[in-house]
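Here you get one chain, nothing else, as structure tokens; it is the form predicted alone.
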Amino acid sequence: MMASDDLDEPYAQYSEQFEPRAPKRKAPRSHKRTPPRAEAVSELAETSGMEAGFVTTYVPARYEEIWLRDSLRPFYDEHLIVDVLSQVKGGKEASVYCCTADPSTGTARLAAKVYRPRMFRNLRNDAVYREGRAILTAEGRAAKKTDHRLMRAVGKKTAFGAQVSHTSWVMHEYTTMERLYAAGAAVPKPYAAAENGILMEYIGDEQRAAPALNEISLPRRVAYPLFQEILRTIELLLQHALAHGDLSAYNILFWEGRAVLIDFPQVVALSANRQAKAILQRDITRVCEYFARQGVRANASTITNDMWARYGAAIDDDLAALFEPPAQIE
């Protein structure tokens, strides 16, 4: 992650709110002027939305309700959402809840992946996935390497280089959700994305959320198919010189007899990451290694030196031209 922690910064206040502290002695009386009845309801009125209008059912914990808030207020205002009915996972660099949608959007839920404030986040050695990959901006566009303000800040991991990398880390999941599903994989629906979340279709009904693959086991008759689908995601990320990152049967869920790969924000960039390839096989090895268990027989070497010879191989000489050899990945 960044260095710096001036990210969690507005984040600071909300602790020391609810911390217990020594009484202070009170401070002087303050002279400031109270606002004619005009200004303050237009004051009023800039807090609509969240703190006004959105009552979710959701109770979040003590340090969550903020950070909940403000994350989730642009797909509020945009009329996307209308509640938050729970939490469906709890993870290390973030949480999803069930949201019930807006009429206008033609389905009953929706799930809202919501990022962690930094200081609550743990997602180590990020550097390997950023590798080569765009700044992306908040709409999804890379960002110019002429804009030379930017490239400072974050190279220097100034507070504001550390806000620009991180929403490009968010949009980096956004935009390969969005190819993916247009290109037909096994992936959610992606809706809409914003600062510090990403809302998408939810998998699951209105009991539960639908399981990942390391919660359940199954029959070879239907294990056979789903490792399949698996693959044929993996190989569509492939015809986008990508590769997943973290795939594991821990982000891949299983609903209604269909896989869902979920979690995409270190994507990697096949074209300038020196581990590609390895990083590529570990995705391949993990899944592989869930799905012996349930009685599929796979090499995970064959199929990864398969898929790379189809699409990664003339990725090779472009990477000996840019760097060293590749360190070995854990």
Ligand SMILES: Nc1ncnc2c1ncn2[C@@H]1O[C@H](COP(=O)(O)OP(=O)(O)O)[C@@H](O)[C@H]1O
The other form holds:
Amino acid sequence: MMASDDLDEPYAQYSEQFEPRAPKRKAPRSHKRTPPRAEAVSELAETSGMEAGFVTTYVPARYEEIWLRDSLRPFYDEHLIVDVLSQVKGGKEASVYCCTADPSTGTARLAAKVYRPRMFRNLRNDAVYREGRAILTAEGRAAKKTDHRLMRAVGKKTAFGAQVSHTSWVMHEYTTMERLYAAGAAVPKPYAAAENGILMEYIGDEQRAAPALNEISLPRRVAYPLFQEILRTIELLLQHALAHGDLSAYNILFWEGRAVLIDFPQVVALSANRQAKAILQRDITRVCEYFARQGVRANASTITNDMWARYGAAIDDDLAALFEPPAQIE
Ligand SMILES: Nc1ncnc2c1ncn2[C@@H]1O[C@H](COP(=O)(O)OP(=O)(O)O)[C@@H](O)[C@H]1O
Ligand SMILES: [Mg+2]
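Form predicted in complex with the ligand, following the form predicted alone:
What follows is the whole complex; the chain from before opens it.
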């Protein structure tokens, strides 16, 4: 068995049921007596639900419950949320839940994004995004390159290294949202980060979560100003030496006439990633493709070149030369 599989152990059974696309795993050989099914279920019942302090209106699937409880516990413990109301979406890398916020937060609902246990192994080409990025600790600080034990574990993908990479991935999303929110960008307000998830402003109301742009068509008079607004947000990211890295109509929510950008774990450091311009171009192309369908004509290459001329000059060739050749973008 690969060492990184150890991380999934508590969710081994759930992963087949709740994540049907995951490859079937052989049960690990064990000399321990396996309890018969009925016994296993009653053990689970003893430690879940109200007894574990999680009164959730939302009824999770059987194995989702364990994962959800483990992932959301810090937010309960910190008195940030008091209930889980519904699953907003089960995405490819994460699931998002609408939670009732603790009154002390001053808001009614919060969105909890919880990463799938295997997400960092499913990621396409994550090496492209990691180039030039520091490894972030759970406190959101960059790990020291001189921490050889840590760097070796990450490089060799040991179970500990995989956990470090996972935490770093979550913290990149969270710290990016903090920076962008502080800069006035249209992103959900971040509230807290934990080992396996982030808690942020819920975009929507009691009836529904905000739709993503790909789910809706826009009236022409709305489409053009919204397109401009999104370009301004992309520029704001560039001013912070960042590119989104996975921007598309799927990762832009539309609510009360405004566009809100989400889904930042793969954010790219402009100054240290030699693929940054190609990644930016892809982000802008995808946005232009959606808006072309809404009747807005724009040339993605022209926009990219213009933005790159203004902000991409920050790329330092000497610094870039220090990195290994990056993997190809798909
Ligand atoms: N703050 C939020 N408020 C409301 N819905 C959200 C929020 N964040 C994410 N969502 C919903 O959850 C989906 C998945 O979230 P996302 O961050 O894009 O993760 P993934 O990596 O799974 O695509 C989004 O497409 C959106 O519909
Ligand atoms: Mg997404």
